[in-house]
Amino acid sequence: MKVAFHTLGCKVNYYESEALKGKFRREGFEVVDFEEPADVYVINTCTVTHLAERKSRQIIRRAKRRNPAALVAVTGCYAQVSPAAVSSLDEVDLVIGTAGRLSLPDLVKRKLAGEGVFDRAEAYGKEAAFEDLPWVPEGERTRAFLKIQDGCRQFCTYCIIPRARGPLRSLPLQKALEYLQEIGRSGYKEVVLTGIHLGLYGVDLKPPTDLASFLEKAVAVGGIERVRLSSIEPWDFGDKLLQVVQENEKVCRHLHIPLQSGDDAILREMGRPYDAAYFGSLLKKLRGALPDLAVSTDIMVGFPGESEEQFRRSFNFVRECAFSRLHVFKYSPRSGTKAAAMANQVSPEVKERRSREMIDLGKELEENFQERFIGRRLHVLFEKVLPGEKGVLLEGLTTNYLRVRAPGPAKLRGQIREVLIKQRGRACIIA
């Protein structure tokens, strides 16, 4: 039986899909590309915005069109938050939320055998356990992802993720280290640590630990040359974590720290526990300790009640922060969140205009950051081999998440090499 996957959303979702692929293989399935005909299609969905949900539905319909006789199984955050809406789609045969997914191959087999299998998307209880989806080698990838944390307790007023992911849960320390050792033995040069609220890794373990302590152990694992943090909330980046990053060159010099807004009143309405001054001082401290640090961020436009003056204040603060990259989101009402019931919802036209402005600013800031490194030598982990005008091009990332293309032999794929940066390209810099 052939099974194909399509994944939407964050790095956590992508990690979980890779783990599920491994589980299906162990159960006797052949995993094929999503664009190929398959007997089973698994759609790992996202619910962070209305757009993400719409894309999920489009992919579900595309899978069924590709093979009308195929079984379509839907999992992930959209399936968890809105199981009735997902199961009501004509194309959907099986729904499972964000828990108990290791049973998915068995449920698929039973469904294919004609059994009446019930959908599974139960609400999380307070005692929910971390679902250990085992790490498996990810084909030809050169970076490995490892999910060590799940769940969130922040309940920002715009966010549905606590409902989709449940309470804080952490992968036990020893198991996490075992996976890292396996990653190192498998030849991966870089590992990306992921989680829904990564900065709170370990607070639920017995005995409790923290991300800084885990990071100290992670960098000591043999074979791994880089450890990258996927996303850290601004209030979680304390002195201990900064010290560990500063003292260990293996920790990548790129941090994704969500800002969401540069206006203090909007931040309060969002339920974000900091103001712009705090965020600015954090950036100053980080950049003082970590030369050439890249800081990317999430920024939201059109939050309920956001005036033109507040948007402009946020826009100007983002410019002052000189981020290396922006992920821009238009506010999307999520049923069941406080913000969805707020007055003064911003019109779609205004949100679209503000989004375009912020995206353009992001491109400008990214180009400014790239320019700083022209004429310098940087270490690049080459991940892709691309056709070039005069032979092969290698593409990869620096420790501070600059995308680099350079001529060179294909055998350097998966290796870290020093290159001289010569110019800036369209979506990368050129060596």
Given for the second form:
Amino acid sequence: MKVAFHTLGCKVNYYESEALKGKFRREGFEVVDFEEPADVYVINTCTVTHLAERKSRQIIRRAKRRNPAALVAVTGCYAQVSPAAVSSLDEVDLVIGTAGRLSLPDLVKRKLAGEGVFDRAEAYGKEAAFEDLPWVPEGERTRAFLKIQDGCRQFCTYCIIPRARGPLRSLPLQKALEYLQEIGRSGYKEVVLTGIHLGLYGVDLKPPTDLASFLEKAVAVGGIERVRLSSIEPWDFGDKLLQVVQENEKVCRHLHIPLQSGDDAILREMGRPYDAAYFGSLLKKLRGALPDLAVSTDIMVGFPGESEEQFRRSFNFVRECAFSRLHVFKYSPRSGTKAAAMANQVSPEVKERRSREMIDLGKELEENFQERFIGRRLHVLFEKVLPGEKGVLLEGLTTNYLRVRAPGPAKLRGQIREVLIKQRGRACIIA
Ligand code: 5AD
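Same protein, different form: I have the form predicted on its own, so give me the form predicted in complex with 5'-deoxyadenosine.
Let us now look at the entire complex, which starts with that chain.
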């Protein structure tokens, strides 16, 4: 039996797909590339915007076209939030939301054997447990992802994710450390810690802990040379976390801190508990403490009521913040959220134009950031080997998330080396 996966959306989804692949392998399936014919296709979906749902549906159709006889199982946030809509698609055979997924291979086997198997996407209760999909080695063993936290209780007015992911919960500390040790032993040099509201890791554990303490333990794990944090909310960046990052060079000098808007009134309407001035002073503090730091962000355009002046304010603030990279989102009404019911929805044309402007600004800021490092020596963890003009090119990331290519022997994949940055995206290995 061959199973193929396609994953949409965030790093948490990516982690969960890898873990599910491991589970399918242990159940006797062969995991093949999504472009190959398979007996089972698993689509791990995203529901954060209308566009993400549309892409999810496109992939579902593509899977069925590749092998009309295949079983198509749909999981993830779209499946969790809209199980009826998903199961009504002709191409879909099985729907399982974001809980209880370790039983997925078993459900698939029973379905293939002709048993009547029911879709599963029950709404979350307050007592939901952390879905521990055990970490498994994946791909080239260079950079590992680990989900240590799930769920959210923030309820930003635009966001459907609390419904898709359930209440706030953390992977127990002992378990998290075990996975980290396994990651270190398996030859990975870098681990990316992920979660839905990662900054609140540990608050629900008994005894409670926090991300800063966990990070301190993570950098001490044998074999791990880098620990990267995924998204951290601006209000979660306390002095303790900053101190741990500052004192530990192994923590990557890249932080993703979602701004969403640079206009105070819009931030208030979004239910985000900070204003632009707070965000600006946080950036100043972080950059003062962490030289060469890259800060990327999520920015939304066209939130209900966003006037031209408010957009302009947001745009100018984003420029001032000199982010290393932007993820631009057009506001998309998610049914059941507060913002979806707000008057003054912004027209699609206006959203589109603001989005284009913001994306262009993002490109400019990204280039500016990259240019700052030309002529500098940085360390790169090589993850990919690509064909070059003469010999091969290695591609990897610096601690501050610059993606660079350098000529060098393929055997350096999985290794960290010092490079000299020659131009944007290009480097040569010096040590
Ligand atoms: N519309 C547009 N973007 C959204 N995001 C979350 N909800 C919505 C929505 N309804 C964006 C936010 C968040 C990112 C993961 O997705 O910017 O940080």
